[in-house]
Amino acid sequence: MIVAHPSLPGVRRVFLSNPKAQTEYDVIVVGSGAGGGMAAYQLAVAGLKVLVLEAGRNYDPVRETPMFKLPREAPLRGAGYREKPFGFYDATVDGGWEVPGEPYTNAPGTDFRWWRARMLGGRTNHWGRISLRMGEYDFKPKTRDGLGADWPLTYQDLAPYYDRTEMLIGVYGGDDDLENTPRSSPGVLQPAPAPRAVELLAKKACGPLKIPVIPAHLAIMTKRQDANTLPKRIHPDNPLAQRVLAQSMRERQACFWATPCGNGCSIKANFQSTTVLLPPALATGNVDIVPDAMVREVTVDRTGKATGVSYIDKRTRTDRHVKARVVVLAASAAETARILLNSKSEQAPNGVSNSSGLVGKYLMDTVGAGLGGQIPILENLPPHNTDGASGMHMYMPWWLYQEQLAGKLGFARGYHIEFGGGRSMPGNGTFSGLETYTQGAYGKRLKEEARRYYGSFMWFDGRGEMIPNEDSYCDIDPDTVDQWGIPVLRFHWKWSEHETRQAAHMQKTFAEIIEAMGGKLTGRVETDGSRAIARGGQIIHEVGTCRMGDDPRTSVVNQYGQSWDVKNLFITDGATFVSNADKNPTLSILALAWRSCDHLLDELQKRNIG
C-alpha cells in the first residue's frame, strides 16, 4: 500500500504491506524511535535506500493525536488502568507494561517492567521530552569513582552531534554551565519560557540549601525552527538534506502551551520521530516503511557476514526475510538484544554478535523516588496564568559531585530533580487526599475547601544513575515463546546499595526543600531506600545490554555501534550504552545513533562493509 503524505505536498509517504521485490536495498533499519528514526533519516539524505521495519502498527499523529480532549471526556475521566496505565488519551496507541501476546518472564526474585511501544516510532511517541545532555564525568565513571566502566570515548566526541540533534529536532533550555552539566553551543537552543511561580517558589527555597535551579531542557519548540538557514547548519554540504529539512521545518509550528504532550503532538511542536525524523526521511524517496514486521533474527553467510534479516508479517502471520548491504538494529534496548539472542547459527551457537558472551548484560534503567508536599502559601491563590510546556520549565540538576567524590555521601553516583505542581489541568485524582485536610466538610464548604486547596501541592521526583552491575541481564527463557513463537526474554534484576542509598538521599532531599518551602509533607520519608525506589523498569529507561567498548572481548560493539564481530552490522538504540547517566538517554540515543551512521557511511564508502 502507498498512501498519500497528509501534511508534505507532492510527498508519498510510502508504507509497504511488504518489502519492495524490485528494490535492493543498501541498510535495514530495525525499530523507527529514536534510534531507527535517526538512522533512517541521515542514511536516507546521504543517499541509501532504506528499508525500516516496524515491530508496532502504522501511526500518524496529525490524524490520531487528541489534541484537545479533556480528561472529563475520557474513559475514568482519564486515570489510567492496566491497558493505559497513562490515561486513555496517552499517545501509545498500542502497547505498554503488557503487550497481549507477547509476554516476558522474570527469574526468580526479580520483578522488572518492559515497557514496549508497538507502533510507528516506538517510544518517542511517549516520553517526557527531557533532553539533557551527559558531562564529561559521565563518559568516564569508572576513571572517576573506580565502578562501572568508561565509554569509549568523550564529551567532546559527541558534543558536536548533541549540537546538530539539538537544532533539528527542537530543544528549549538555557544557557547554564555547571559541573558535568554543559551548555549547548550558541544559538543552538530555543528560548526557555518563563518561569512558572511555584518553580520560582521551589529556586527561592533551594537558594539556602545551595541547590541549584536553572531551566529545564526540553523537546519542545517555544518557536518555529528558521527553515532558511539550520538546515545549512545542520547539513553544510547535502543539498537533498537541507531540501527536505526545510520542508520539514516549515510544516512544525511552535508549541501554544494548551495541550499535553503526553497525547502526541499534531502541529509537531514537540520531538517525536512520527513528526520530525520519518517525514523528512520518506521525502527524499529513498525509505520504505513496513509496519506490523516483527524481526525475531538477523541472518548471517558462512562468513559471518550479515545478509539480512527474518521477521514475521504479523497481519498474515507469515515468515518473510529481507536481505541489504547493512543491518542497523533499533528495537529499543532489550528487544535488540533479544533478536541477536535468537539469531542462532553454527558460526554463532550463542546468538548473533555475542562472542564476548555480553549480549543482554549489565542491564540498566534510571533510578526513581517522589514525594508530594502541600504548600500552604499556595492555598486560596486567585485565578493566574500557568501555560507552558506542559513539562517542566525549570530543574535541579546534582550538585554534589565533589562532596560525593570525598566519599561522604555513602553512594556514588547522582540525580536530577524534576518538579512542578500548582493549577494544571485538572483530572482524576486532582483532589485525592483531600479530606485529609478538610476535617470532614461537605456540601459548599467542601467547595471552598477545594478550591482553597486546588494548586496547592507539589510533586518532587528523582531521577540517578544506576551502575551497571552483573545481576541485572536478561537473557532467553527457554520454556516461552510469544504468539509469533518466537522466544521471549527472561529479566534477572538487582540494585545495590548505590542505588537504594541514593533514593533514600532523594526523599531527604525533597523533604528538606518542600519544609523550606513552608509546607507539610504528603507521603512517609524512607530512610531504607529499598523501600523508596522504584521498581526495575518502571522509569522506562532501560538501556545497556550491547555495551560499546574498545575491546571486543569486553564489550558487543565498538564507539560507532558497529559490531566486533559482524562488521556490517550497527546498533543505534540504547543498547549500546556503558552506563545510564541521571541525563534522561533519548537525547544521547539520537546523537549517537547520528554519529554511528557518519561511521557507517564512511566504512561503505572505504568498501571496508558491504
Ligand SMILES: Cc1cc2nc3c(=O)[nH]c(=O)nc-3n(C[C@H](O)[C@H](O)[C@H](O)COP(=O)(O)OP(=O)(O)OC[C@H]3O[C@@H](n4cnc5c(N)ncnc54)[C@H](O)[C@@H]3O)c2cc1C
Second form
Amino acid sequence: MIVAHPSLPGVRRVFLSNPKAQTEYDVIVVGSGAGGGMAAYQLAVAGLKVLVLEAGRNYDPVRETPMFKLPREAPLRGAGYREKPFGFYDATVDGGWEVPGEPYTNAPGTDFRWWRARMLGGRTNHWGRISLRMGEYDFKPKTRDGLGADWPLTYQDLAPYYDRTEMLIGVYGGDDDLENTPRSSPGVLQPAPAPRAVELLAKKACGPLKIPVIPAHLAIMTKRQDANTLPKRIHPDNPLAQRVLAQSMRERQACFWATPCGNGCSIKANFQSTTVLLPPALATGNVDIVPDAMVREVTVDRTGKATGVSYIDKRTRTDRHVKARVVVLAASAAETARILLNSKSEQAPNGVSNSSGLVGKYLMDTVGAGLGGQIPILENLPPHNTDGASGMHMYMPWWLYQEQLAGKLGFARGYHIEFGGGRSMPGNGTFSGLETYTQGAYGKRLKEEARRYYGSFMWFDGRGEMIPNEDSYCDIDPDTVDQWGIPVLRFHWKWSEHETRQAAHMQKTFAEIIEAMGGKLTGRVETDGSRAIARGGQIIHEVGTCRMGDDPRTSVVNQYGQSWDVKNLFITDGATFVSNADKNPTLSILALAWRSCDHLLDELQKRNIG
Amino acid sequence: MSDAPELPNTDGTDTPIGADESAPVTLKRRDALRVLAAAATLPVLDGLAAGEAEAQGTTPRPAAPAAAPATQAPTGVTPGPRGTLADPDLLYPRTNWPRRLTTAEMVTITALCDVIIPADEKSPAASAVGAPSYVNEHVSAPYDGNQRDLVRVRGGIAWINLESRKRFSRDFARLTAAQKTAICDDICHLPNAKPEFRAAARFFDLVRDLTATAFYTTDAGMKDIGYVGNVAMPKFDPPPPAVLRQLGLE
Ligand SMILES: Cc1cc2nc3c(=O)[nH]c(=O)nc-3n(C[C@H](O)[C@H](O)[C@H](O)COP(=O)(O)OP(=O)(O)OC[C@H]3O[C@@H](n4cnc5c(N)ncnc54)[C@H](O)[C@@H]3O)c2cc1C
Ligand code: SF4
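Complement to the form predicted on its own: the form predicted in complex with the ligand:
Entire complex below, previous chain first.
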C-alpha cells in the first residue's frame, strides 16, 4: 500500500508502508542525506523506479523547524546536552556523538568521534552549509607533492557538475579566482551577502598579513531561484526534471536574514536534502522512501552481482529483503564501509566489494584548531542587526601554496579559515566568564560591563587537509553489535606531523590576526600542534574508506563510484574520496553523486549492468 | 567543533553536560499528555506552572497536536518528534523536571540574583524577569553537570546565610544593601578571594553566570545590550556608518 503523505501540499509525498507490495525496484538507494538525496533525485528524474531506505525517522523541516524560537523558550536556555550536543534546537534527531542503541568503538589509543543523525535527510538538515569547490591541485595531490594518492579524475571533469549542483541547490559566493580556489561559471552563484562589521574588520587586519578575505560560499539562497530558466539550464533535455525542479524552486524562499541555519530552514532557503532534493524526487512519482529502515547487508548472487539489500524494519524489529537491479550506498562514509564489511558471503569472505582489502582504509577527517579573541575596538558598538545568513559571509581560503611547495612550512597541505563573532543572539553562556574580564563585577557595574563586552569577541577556526595514512581506518569490532544485531565499527586513528604542524600554524596565524585587530587572545597558542588539533572525527568531515581509483588493486570503486567487484553496486557518499582537501566535503559529495548517476544510467542503457 | 560555532556549555567547563538515565521518567507522563491532547484536541499546558512561565517570559503553550490524523498517514512514518531526549518536540519545548530548591533557598537565590543584576535606568532587576527560577531549572536538571551545580548552589546558599548571620545576625535576603555588598565584595572575584572565601567565590561566580544567562536571554536583557536581530528582513544591509566610523572602516 502506498500512501500519499499530507505534510506538503502540492507535493505528492509517498511512503511505502508495506514494501511487500512492490518487491523490485530499478535502484535501491541506502541513505537520504547529501549523497543519497542527490542519487534519488537524479535517478528518479531519469525515470527509474527508486526505493530509498533511510535508517532514521521521517522528518519534515517545513513543520518541525523551530524558526524564531528563542533560547529562553527552550530547556536550559537552549544549552546542549548529551543527546543534543549542539543545542536543544539543533536539527539533529537521534544523533550527535552518540546514537541511542547504536554504539561504535575505538581501538586502544584512538579517540575518534563519529557524528551521525537518524532522520530523513541525515546531516544535511543541520550542516554548516559551507560549500567550497575542490581545486585543480586537490585532485592531483600526489603529483604535486608526492604524498597520498591522486584522484582518477580532474577538476575539469567535475567542474560542470559543480556548476549544475550549485545552480540546483542555491549557493552564494563571490567570483574571486584565486590559486586552487576555483570560480563558478557566470550566472551560477547567487550574490554574496554584505559583509558584517567583524568581517570587514578582519579583512582590514589581514591585508598587511597578506591573507585573502573573500566572500564565503554557502548553500543559502540570497534571492529566489529563477524557476523559468534554471531548470532548463540544469536539465536541458529532460521535461520531467524541468517540471519537478521548477515546482520545487517555486516552493523555496530566499533567506530572510534571521534564524540559525543549524536548526533547519522551514522556508527552504538553504540546502537540506529534505527541502531541496527529496521533494522533487518524490514529485516524479518514481520514488518510495522507507524511513526507520536500517540496512545491514548488500546481498549478491553466485555470479557476484548485487541482488538487493537486507534491512531491519526498526518499527517491528523484523528483517526484510528488497531486490533491485542496482544498489547505491550513501549511508555516509563510515557507515557505507560498515555495510560492505558486514556483507559477507562465500565469494566475499571479507565483505562485498572488498577484493582489494581497502574497504574501511584511508579514513580521513579535517584538521581543526581554533582560537578566540576579545577585540576592544568592538566594544560598545552601536546596536545593529548582524544575524545575516547565520553562517559566515566571508572567509580566508588557503594562501601559502607556493611557500608550501617550496618546503618552507614544514607541513604539506593547506587550510582555510572560518571565523565570526560580534553581536549575535545571546544564548546560554554568552555572558559567562565575565568574572575574568571585569575583576569580578556584579551589580550595576556588571550591567555596564555586559553592554561593553557584548559583541566584542571573535573566533577563528582552521579547517585543513589531512593526508590519508595507513593507521587511520575503520574495521568491524568482533565483540560488539548494535541493538539491531549488526556488528559495529571500530575506529583506528593517527594524525601525522603534517596535520599537527598545520594545527600549530593555524593558531599562530589566528593570534597574528587577532593581534592585528588590537585584540587579546582568549585562549593559549600551542606551539605543539598535537595539543591544538581537534580529535579525529570531531570536525565531522569524515571521508574515505572506499576510495576511487584507476586500479582495482589499489581502490574500491572507479571514478564513477562504481564497485570494481560488483558492477551494479555504486557508492555516492564521501566514502569514495581519495584525499580530503581543506574544502568542506559536501558540495563535492553532491557533484560526484550526480556524476555517478549519469554513469549509472549510461551503464543501464548499454546493458552493462542490471 | 564543527563549522557551526561551538555552543558554550552551561557550566563553563569543557565537559558536555552528561545525561542521567532517570530523565525519561518525566517523558512518559508527557507522552500520555500527547495522546490525550490528540484524543480530545484540548490544549494541555506546559509542565511549568503558568505563573512561573510568565515570570520567565515564556508563554505557556498548548501541547503539540499529535501530528496528522491516522487516516492520512501510516503509523510510524508520520513526521514528528517522539518526545525523547534525543528527539524532543522543538516547537513545544518543556522543562518539566521537578524543581529541587526549596522556597527558603529560592528566597536567598532571588536576593542574590538581584544583587548581581539589580534594576537600573535601562532595564529591570534579574528577579523581575524570572532569573531565580532559571537558576532553579538549571540546578534541578537531571544531567551530571547540573547535579554538580546543585551541590555547589545548595552549599553556597547555606554558607551565605551562615556568613550573614555571623556578621549581621540575619539571613542574607534580609540584609541591607550595604551589608550584602560587604559579603559579596569578599567573594565576587576568585583570584582575589582569601582562602576561606574561595569556595564561596566559586558559588558566587556560578550564580553570576546563571543569572546573566537568564537575564540576557529575555526580551528585557536583549534590549538592554542592544541585540536587535531575529526578525525577518527583505534584505541584509551593510553595517551602518556609525559602526564603520568606530571601527575605522570608512
Ligand atoms: C554540525 C555539522 C556541520 C557541518 N558543516 C558542514 C559544512 O559547512 N560543509 C560541509 O561540506 N559539510 C559539513 N558537514 C558535514 C556534512 O553534514 C556531511 O558531509 C554530509 O551530510 C555527508 O552526506 P552523506 O550523504 O554522506 O551522509 P549523511 O548526510 O549523514 O546521510 C546519511 C544518511 O544515511 C542514513 N543511514 C546511515 N546508516 C544507514 C543504514 N545502515 N541503513 C539506512 N540508512 C542509513 C543516515 O540515517 C543518514 O540519513 C557538517 C556536519 C555537521 C554535523
Ligand atoms: S538564515 Fe536564512 S537560510 Fe538560514 S535558516 Fe534562516 S532564513 Fe533559512
